Amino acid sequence: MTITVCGLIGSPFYRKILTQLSEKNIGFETEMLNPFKAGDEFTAVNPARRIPLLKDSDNGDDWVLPDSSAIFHYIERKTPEPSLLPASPADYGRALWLEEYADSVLASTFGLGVFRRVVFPQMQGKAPETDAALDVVRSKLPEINDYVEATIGDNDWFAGPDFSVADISIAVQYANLSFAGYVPSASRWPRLIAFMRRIGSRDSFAGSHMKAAAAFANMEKLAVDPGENL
């Protein structure tokens, strides 16, 4: 079996799998894929033209997978042990519930509302458009941690006493928006900060998240004023 996951080391939904795959103990190779450049090819297997994209030998030369939630729970059914996912009917709904959040409503958020208005400039060797990045900060990311941060409660992870698809899911979001430089305040969300601390003690979180953070270390973060405690 040769699994190769392919995207950027950019994308939360590229290291959502990456994490699952390290969490698991399952070998992996990777496969730089940006789906800005990608051919007519990509878009025949993918018309989505988003990564993640997953390729498993044990499917023939020609087999692909799209989509990061199709790729967790293909994995999840191929390699079942050790589970990413929750056990009891109520844990598992929650899980996939939490999983749909990040996926949509974080991704959105975070992703275009601040990670790509402060990165994809500077990429493109243009300044960041910081000031309406700052402006999601203010207007909408308060809501989303107010949620999460009752969510969690005082658990230590998300779906149940196990950790699962929904903290991996969760957390690679938040990861984005720290490289873009927001982190949420520690005073008033600590259940969340304590969350991404707890996660971010996991080799199978953090090897990637590492690799990340390096890949965007030189670019200019936000600059968010500690007195507004966001």
Ligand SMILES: N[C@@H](CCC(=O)N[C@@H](CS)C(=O)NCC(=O)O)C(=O)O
Second form
Amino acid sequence: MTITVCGLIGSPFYRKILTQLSEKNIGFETEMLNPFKAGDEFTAVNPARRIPLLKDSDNGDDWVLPDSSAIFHYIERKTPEPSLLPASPADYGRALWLEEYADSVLASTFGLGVFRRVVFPQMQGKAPETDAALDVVRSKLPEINDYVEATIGDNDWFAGPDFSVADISIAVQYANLSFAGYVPSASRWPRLIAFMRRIGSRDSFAGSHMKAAAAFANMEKLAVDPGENL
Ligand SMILES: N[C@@H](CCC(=O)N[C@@H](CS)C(=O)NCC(=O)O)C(=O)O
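Given the form predicted alone above, what does the protein look like in the form predicted in complex with this ligand?
Below: every chain and molecule of the assembly, starting with the one above.
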């Protein structure tokens, strides 16, 4: 079996899958795929033109699966242990909701609203759109951080007692915010920050996280005044 994950290290959805594979101890290869530069052959396999894509030689040379959620659940079905899906129906439902919430609301607010405005212009040699990104940090992020803080409460993980897809999906999105220079205030959202520390100590998450952080190391970051308690 050769599993190949196609995408870019800066993509939270791509790192969601790398974290899962490494958590499950599944060997994999990576293939760089830039969704903004790929040709028509990319549209043919994924009309949404998004990364990641998965290849699995067990299914033949032409088999390709797009979408981090489809990929995640495919891998869970194929290699169930150690499971990243909660056993109890209530926790399982909660994990799926939080995966969806992270992939939609967090991804659009953090990704389009903040990360892309800071990072993408710099990749083209232009100045970051700092003011627009800070507007989103001030106007949209506190409400999201409040929800995330209340959702984890005093638990270690978001959906039941064990580490799951919910934790990975949320953490990879917050990681992209940090690459843009924003980390939520630890005094205002202590449970969220404690969660980030907890997941950061897992090799499965830290490995790809550090590779991505290194890719953005030389870029100008947002500077949020600590007095704003954001
Ligand atoms: N629902 C998709 C979203 C994937 C996604 O939005 N990927 C971004 C990179 S982080 C992408 O490929 N963007 C290309 C574009 O916006 O054209 C998933 O879970 O895989």
